[in-house]
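There is one chain below, alone, in structure tokens, taken in the form predicted on its own.
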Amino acid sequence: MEWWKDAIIYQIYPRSFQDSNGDGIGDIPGIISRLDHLQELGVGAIWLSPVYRSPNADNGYDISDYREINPEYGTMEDMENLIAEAGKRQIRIIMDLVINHTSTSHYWFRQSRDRTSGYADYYYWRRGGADGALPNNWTGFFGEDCWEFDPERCEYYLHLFAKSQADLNYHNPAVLEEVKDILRFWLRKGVAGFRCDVINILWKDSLENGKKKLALTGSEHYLSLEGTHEILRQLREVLDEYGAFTVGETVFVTPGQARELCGRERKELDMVFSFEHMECDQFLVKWLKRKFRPKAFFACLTKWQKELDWNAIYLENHDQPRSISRFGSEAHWKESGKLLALLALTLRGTPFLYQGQEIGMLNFDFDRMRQLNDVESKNVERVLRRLHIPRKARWRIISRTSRDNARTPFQWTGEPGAGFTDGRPWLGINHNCEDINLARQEQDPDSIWNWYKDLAALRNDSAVLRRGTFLPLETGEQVFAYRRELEGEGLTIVLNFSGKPARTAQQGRVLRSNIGRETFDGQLAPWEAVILQ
């Protein structure tokens, strides 16, 4: 049963969702205490960012034990309770599967330092070149070289991400067997599937030098190679034993490559997170921003809607800035927030909402580097400093792109601690929590929160929105219009991505309007979004 085609999936970043014990860090009991919020929203599944044991160099994406819970988040009993309590509300749990790399604190890595151990080639170890040269010229995802010297083994190990995240070597069949056992461990506990972190880079075909590029030199040796497809097919055999679901985070994929990863006949993934629509406001790399161009955004969304039968739909996650700050307008916060909600919940595919999106949370209001926690942001800042970029310019780049924009704690109330914690939060809370918070929006029938609830209920009740085809109608400079159709029924969605009025040729009876209009004459107000019958 393809339940995931009918579900709305909600991502929780555990550190920032709800603290239950006053230590300033979100935890699993805190998540359990907020399950009724997700049930009220109409969520069918939770994607849980990593809660495994970890030294937190990258906030849980550096795993030191896949079968233990990070004590900061609670216990295995708490995790089992979460699965059970979510199940009582017909909410499934999807774990975050991080298997490109492990923490260098993991038992496997510690043992691999011994060249005579059974773990010696669980990772990519290489000697350096003459005169201390690195094993190759590759560069990593966090803006730095991707080889680190280990004095105990007297060799370098490969890390495409932070230096404490060593890449696993899938040329050793034992590594894949370990991963299969991890899948079975969690599936037996009742999880419904996995979100697979950077899953299309598992297989490295060689460690030769790469063609020099502005970023990710060497990526031709690991992006979406046949070896990765074979790994995914083997993992699917285990997943199918439990009827489990998978969505893959897939970097730099084209629609054709995405079809190869999630075509039903290939038995690899069920869907992917693609990134092209997230690159419409950048030059080459994410840190070089340019003005957001709605027309390019519309064209990208349309291309992926047409070329893939089904895919993951998202505008926010733990790695991306907040969507209103990025694609909407903070000056027109409510209207553009509602417009983006309507877009996310009416495209064809499975919608993924990120915590705080449903109340219109914005980018952080920090003003200096020392307020950040994100390892990627700190690495990029060091690179920019080496390039002699002035401090103000460095901050302008980092503040627009930092992953911490999406990681500030959830704003439950306008009180000190924002209802997130009674203690000192691990990351600063946005001062706008006095105005943007769930408690206030629950009392306002016209709030972003109540709009999300209404749209989610509409989608859950509408076969047209859940399973209908996608037909593009307009992709102009500021107006995006498309139609969803199923068995003779149809809905037309019209969105004005601008602070200026616009006109559309679309007509129909108003089913939903983010500005509360009851009739439609083709004139669109700034940031207006409508569903027409």
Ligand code: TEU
Second form
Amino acid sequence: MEWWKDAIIYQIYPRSFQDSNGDGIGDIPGIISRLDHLQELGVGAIWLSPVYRSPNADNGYDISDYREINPEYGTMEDMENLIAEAGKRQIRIIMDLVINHTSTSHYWFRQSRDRTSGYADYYYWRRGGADGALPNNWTGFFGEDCWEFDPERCEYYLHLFAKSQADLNYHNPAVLEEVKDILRFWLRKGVAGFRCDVINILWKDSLENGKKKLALTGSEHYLSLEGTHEILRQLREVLDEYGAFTVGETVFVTPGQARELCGRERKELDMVFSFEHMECDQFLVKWLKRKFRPKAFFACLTKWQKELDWNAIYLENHDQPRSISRFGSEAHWKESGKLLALLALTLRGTPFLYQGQEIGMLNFDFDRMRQLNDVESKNVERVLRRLHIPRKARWRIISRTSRDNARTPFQWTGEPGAGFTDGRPWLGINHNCEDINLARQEQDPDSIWNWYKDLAALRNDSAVLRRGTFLPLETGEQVFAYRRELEGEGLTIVLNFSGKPARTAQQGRVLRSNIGRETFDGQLAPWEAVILQ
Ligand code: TEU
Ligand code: CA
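Starting from the form predicted on its own above, please write out the structure of the form predicted together with this ligand.
Following is the full complex, with the preceding chain placed first.
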């Protein structure tokens, strides 16, 4: 029961994981060839970012056919093989379910342009104002407005993300029925569940103007509304027929809203990805960075640990910069990488590791816009240019926040192509690949990779770490200490988030230390992390 409480889940961004045919694009046969790596790491499930047919305006988050595999990634047979091969290794497959929007190349959307078709109301179509004004004043997630005029239908359609990602209209019950069929299609193939993209914004209560805000004007009309809860309960009935699992990506949720989305008795989601801890180093909007303050980060993690019975724990994904570059220190790469590993694997909740995190991959080392692919970065660049922000300043903003930081190819080896591809990679490989790669770390018993493996095994073996309660002990300027307890047993975790030494009141016998320490007297070295018994 509730296998997902005991498993470590690993996120694959298929485009950047492993290429098998030299076209520079990661693919499903590539993933299959690396399943042993994941088994060795000790993961119980893979969350696969979208592999459906898609024109790739947003790398698969713009789906044009939910029942087909993107030919760049392989065939349906490859996908079935992946499910089977992973299954042999006790690894489940979780699909990415993107149902807030479809690509404008989707059949539904193309039909929807014709008012007389059965698909006319699958999307939000509205007329603009007489003076050429947009249907309302909402602004989108990618920093631009969210209405696009369609010359064929002579109306605007709503798109909260890129303009080729049209929002589905759940006021039309046919849309939800379509989604249920898609769920059944994949569940029958043996997938274990879904990661549900921006799932708390499905229901728009009206398309009235919103209160003007710096970002996401209009969001009070769609964030975590009752209509969404109702949709989730309906989807849950289908999921329950197969015992399937869901984690929702829920933007801008408070702990209270999260409880309403994933409380057991609510029968909606199993858990949610919240964002608050990802906002500790930003100011108002994600593009404005401020200095990372560990204390605020600890307080935020503690709050969520206390307020939710079960969290989806993550420090990285395909939308966020790399965690060492952001919360750790590139100068103390190994120690801070290991410290973050210890954090990710010892909080209460299901740990989600993102590809490359297990070898301490860092942010990209690009130096100009042309090297980027991310549609969000490109949109933001356009907006900043319109605001007359000088080029250097634009690059500073974009390079630190771009989602491409997490999307550079996996560094398997130090060779050209990084063992990722024999061809030209779709996105540049980090030049640090000669130093930071799996092959090298496999040889080094003290590597980040071996540390991840060790901690994952420890967690997989330890009921205290998997199911124990969380007790905060210290949330200082740089020291975070907490305890996990279960049936009279307990472990204390102490983390020094700083290049400076520190002191702590915690004591105990050393079970793990990221600097190889054997006894502990309360003195912490820079970026030291320990588990005490
Ligand atoms: O992300 C939704 C989301 O709100 C953000 O994380 C987003 O990527 C961006 O940072 C907003 O500023 C999900 C997917 O994870 C993302 O990759 C997709 O681009 C997006 O939905 C649209 O499907
Ligand atoms: Ca390929």
